[in-house]
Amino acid sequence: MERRYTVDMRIIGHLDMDAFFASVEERERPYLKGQPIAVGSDPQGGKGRGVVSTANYPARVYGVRSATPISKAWELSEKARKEGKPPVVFISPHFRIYEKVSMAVMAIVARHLKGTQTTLFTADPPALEQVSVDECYFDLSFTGSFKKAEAIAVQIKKEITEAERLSCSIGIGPNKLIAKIASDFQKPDGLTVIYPDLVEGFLSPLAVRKIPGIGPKAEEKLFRVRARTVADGRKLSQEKLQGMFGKWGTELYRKFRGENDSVVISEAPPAKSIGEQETLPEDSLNMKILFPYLERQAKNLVSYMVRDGFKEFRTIVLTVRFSDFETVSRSRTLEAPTGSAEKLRQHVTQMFFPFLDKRENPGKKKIRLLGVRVEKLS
């Protein structure tokens, strides 16, 4: 039987695509159906530096997952390929077809928010969040059913699946904490509603982990005081959470009991940026080895500009990350706008040069990233 309840009651879905790049790549080449595959940086052998960026689902029974150190992802593969098993196909990121990908899906989640209602929680017309490239909040609460809302989020599912052949999973809830925690629930290709009298029946079992913002040291702390799963962490005292972690034991106490104010807000695509980053063979503090990878993004970025139909910059972003990954980003805004690959190169050298010495570096720390990003383009 359906639920009912209060008219300004809210549901929130939250969808988030299915290994997304993984499973783009897997769509683009068909011949990799079913084998593992790791998005990421050039493994070189085990040599290799950086992480992976998406694993699909054959690739995690391995253990290789995303943030998986590319060199680790490679042992994995290896340890599975002298058990028999398909080693894994690593692929180099094709960030342009994942950001047309991402519009297409969006677009199709924006077309089924076509409500009439309107409630104490929700915009005309009703609001889509985009958190990241694969993944959305978007407000039903027009529709006044959580069987309703559900009809439509199989919906959008169906169309995805039809138009762009990847899979994606919906978590629907009284809001948007619930909602990331039901998507997850079900993967691959799944569809999990939490009406609001099950939120702490859903909560209790799962593992603290699972509360978004609780990393590895958040859990380590947890279970020093015995708390592994969300019952018991609700066990816990506002106070005792407040002494553990600060400011934020009070969000926790709340999250351990699937409460959560925070509105899904509809907000103009941020400005056009284009950038680019590499990770070094070898962590270095050589002026000649660091400067040459400057130099080429710099004009890299303007020739992407360009292919991209944009013709100034106004903002450049410098990144930076340490041996001990420490990562640092400066930007500069400049005074008119400018396509000068030239002028790009002069303003990141002289962004750069601190983190030569103490002004940006006073542990003489070696670099093992550099990037350089243009924004407010026009």
Contents of the next structure:
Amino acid sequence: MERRYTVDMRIIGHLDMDAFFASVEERERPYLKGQPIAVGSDPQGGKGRGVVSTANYPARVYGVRSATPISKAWELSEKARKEGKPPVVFISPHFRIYEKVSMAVMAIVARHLKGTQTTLFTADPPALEQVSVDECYFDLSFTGSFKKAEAIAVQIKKEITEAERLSCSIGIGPNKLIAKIASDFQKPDGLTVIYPDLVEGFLSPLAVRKIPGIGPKAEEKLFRVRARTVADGRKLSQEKLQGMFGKWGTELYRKFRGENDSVVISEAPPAKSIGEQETLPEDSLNMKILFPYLERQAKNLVSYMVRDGFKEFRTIVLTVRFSDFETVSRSRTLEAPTGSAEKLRQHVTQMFFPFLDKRENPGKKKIRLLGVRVEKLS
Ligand code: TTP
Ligand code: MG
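Same protein, the form predicted together with thymidine-5'-triphosphate this time rather than the form predicted alone?
Full complex below, order starting with the chain above.
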């Protein structure tokens, strides 16, 4: 039976590609079909540094996933191999291809939104908001019914499978929060539709961690007051949550109830930035070793910027990760934009000096990773 809802009801979709980088690599190499794959830095026979960007589902069974240190991933792969299971195939990322696939996927979604307006009041095409390389929200309110919205999602999934030979998961709900949680609910290749009157029941048994924004720290705090599921979380008063989390507590109070009124924004200007970071072959505090990395990154960034059609930047961000994984970023916004690689090099060097002495590095910790990013591109 088709349920009826009010005219101002919203229907929001959220799409997220499954094991994105790894699925693309698998597609490009049909002989790897079904094999465990990890995309990330070079494991160098277990001595490699850096992390896994993503792993496909067979590799996740071994415990290999996004952000797993590559050396750990290698260990898990070796363990599997000794047990007679297929070892993980490690592949370096190919960002250009992911970017191209991403654009093709977004175009498929957009096609289902364009020209489908049913009333005089919606002059613009319904909104599509890309939030990361493999993820977007889209507004399906124009369909007027969850049934019709679901049919569109089925069609989008079918077209992505046919055109790109990749699978995705889609969630549909009365707002962005529910759509996002729903798309994750039956991954991979899932389609989950949460009608407004099912929101409460859908959320109740979920672990609090399933609420976007709740990370390991917030989860830990909630565990301490015995809130493991969303239903538990709902028992906490707004005052209590504010006491625990400050202003964000109010938002959390609403999230536990499935409430969220943020809108889907088309062409949200992506925070345009270009960056590069490298894990060093060995931790170091020797400026003779460290400076060449920064200089090379500065030079690379300016050439990437030009390649992407930008002339100038105004903000520089330097990221330093110490051997104990403490990570610090410092940024500097220039009086006027510049496109000079030499200026970038000078600023980065100046910004880096404090990390060599007690200003930013009182413990004289060695450095593990260096990264430079330029922002405010024009
Ligand atoms: P996700 O959508 O978070 O992950 P995924 O698509 O690989 O897997 P899932 O099926 O669970 O959605 O991220 C999209 C891509 O972004 C992912 O394929 C690789 C990249 N990525 C990183 O490089 N580092 C990270 O820590 C994460 C989480 C993602
Ligand atoms: Mg994904």
